[in-house]
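One chain is shown next in structure tokens, namely the form predicted on its own.
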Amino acid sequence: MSLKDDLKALIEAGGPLPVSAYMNACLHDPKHGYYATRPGIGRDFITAPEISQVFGELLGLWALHEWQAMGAPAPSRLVEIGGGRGAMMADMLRAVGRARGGEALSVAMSEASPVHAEQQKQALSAFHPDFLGAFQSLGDAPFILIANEWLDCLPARQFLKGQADWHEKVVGLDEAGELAFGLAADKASDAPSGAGEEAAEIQPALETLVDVLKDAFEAVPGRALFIDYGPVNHVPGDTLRAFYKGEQVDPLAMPGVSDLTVDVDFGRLARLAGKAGLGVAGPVEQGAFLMSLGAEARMQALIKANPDRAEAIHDGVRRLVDPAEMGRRFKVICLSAPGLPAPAGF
């Protein structure tokens, strides 16, 4: 049986599923889930570290700088959540190694996908990383945490507004027995405040993330840097999208086979973190952040060392920083333990 068959049977037995439950099953079902069985970096989508090594190198130097700004506590951890095939961490560690001074930083990966975890073990074997499993606890050592395109995979609840009341969007079955979107019969009492007139989307796990960081920062100093796409000044509407072989497809067409993603509400994340007493820097646009860290200078150095690859190197960095490409749509936010100085790049 496929995941679609399993979902149909589940809905027939227990009724429609919230969009968040559908999204979680599609991405993480142990037998058929996308990230559990067939994550498609380079096939269904591509991320910044796969576009240019400059991305990971700059983040590695940023992490080293921020660890030193914390007083270079030893031991400390450099943590990545949702590290894909390990490309970004490998680039970060190469940059840290060239700069010297980060010997007290051990490497830790938090990865929900067993496929990606195995790829990371191979790519990073020389650095002997610890594997924390799914993101739950950060341990008891000071840390610098970085996550690129991880927040957008956190399941989202969706709400639609009728003439007067909000109702939660669900996945049920149509008259032909196929998966279809619908609305819960009862009105929703927990639609997000500040939502637009017709649709709203909320990721409950953002609250859990802030709680985990708050608990960690009560014990040790640290910073957590998140890079993803989404708005700052409004609640996302219906942003659920699916991708297969680089093309956008119907989110209900191939559950477990296509990737699912939503926009991240950076404004809400900043408000949650501030309310919890964390230091909040940003969000700022990715292009401005990378340029402030020296993207132009690093690109020119790479071109000088590799003139035969000059066009490819330039094109990769351009995609990361150009407002018409990833530079404006992607945002960067840093959440820190209280009392630390402002982080670089903000």
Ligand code: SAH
Contents of the next structure:
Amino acid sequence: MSLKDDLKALIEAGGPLPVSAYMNACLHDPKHGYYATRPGIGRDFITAPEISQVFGELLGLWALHEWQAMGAPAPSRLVEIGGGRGAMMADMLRAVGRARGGEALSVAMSEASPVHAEQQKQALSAFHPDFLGAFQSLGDAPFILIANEWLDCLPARQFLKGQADWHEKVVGLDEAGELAFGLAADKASDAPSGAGEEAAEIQPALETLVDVLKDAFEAVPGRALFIDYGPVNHVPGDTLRAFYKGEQVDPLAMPGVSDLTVDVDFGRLARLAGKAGLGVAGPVEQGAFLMSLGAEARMQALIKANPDRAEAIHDGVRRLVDPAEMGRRFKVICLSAPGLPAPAGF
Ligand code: SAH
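Starting from the form predicted on its own shown above, please give the structure in the form predicted in complex with this ligand.
Zooming out: every chain and molecule, the one shown earlier first.
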């Protein structure tokens, strides 16, 4: 049985699924889910740390700087959520390792995918990372947390405005018995308030995330930096997209086989964090953030040390910062324990 068959049987028996439940099954079903069984970084999509080592190196130095600005508490943790193949953390640690004091930071990875966890174990074997499992547990030491392209795979509920009321979008079956989008008959009681548009999307886990950080910051100081794509000043509409081998495909066509992603509502994340009393810096554009951390100087140093790779190094960094590529579309937000000074780069 494929995940598609499983989902059809599930819907047949129990009725349509909210889009968030569909997304969750597609990504995390233990037997057939995309991340659980066949994650495809580098095949279905490509991420910043896989494009240029400069990304992780700059973030490593940022993390070190922020840890020092907290008074260099020891022991402390460098935490990554959704670390993919481990490239970013490996680059971060290489950069941190050269600086004094970096040894006091231990490494913890929060990873949902057993396949990625195994890749991370190998990529980071020299650093003996802890594996924290789901992001609900951040441990009890001061921490600097970083997550790149993790927020966009947190499942989203979708709502559409009918004649007058909001209805939740669901995945059901059409007359031929194939997966098809529909609308829940009942009006949605928890649709996004104030959303003026015809479609709206909410990632419930953003609330959980802010709660987890708030709880953690009641016990220890720390910061959490998130990098992803999404709007700052409006609620995302219908942004669910699927990718397979670099091509965008129908999100219902290949459940568990294609990657699924949504835009992150950075405005909402900032508001939730602000309301919870956390320090909020950003969101700012990735290009500006990386330039202010010294992307240009780091690129020049790399080129000087590797003149035969000059073009590839330059091209990689350009893709990260160029407003026409990832520089503007990707945003960076930093949520901090109350009372810490403003973080670097904002
Ligand atoms: N940060 C990496 C990988 C991005 S892909 C990079 O930039 O290359 C998304 C990552 O988040 C994968 O490692 C995936 O397994 C992980 N992930 C998805 N949902 C998760 C969850 N709920 N908890 C922890 N990790 C999750």
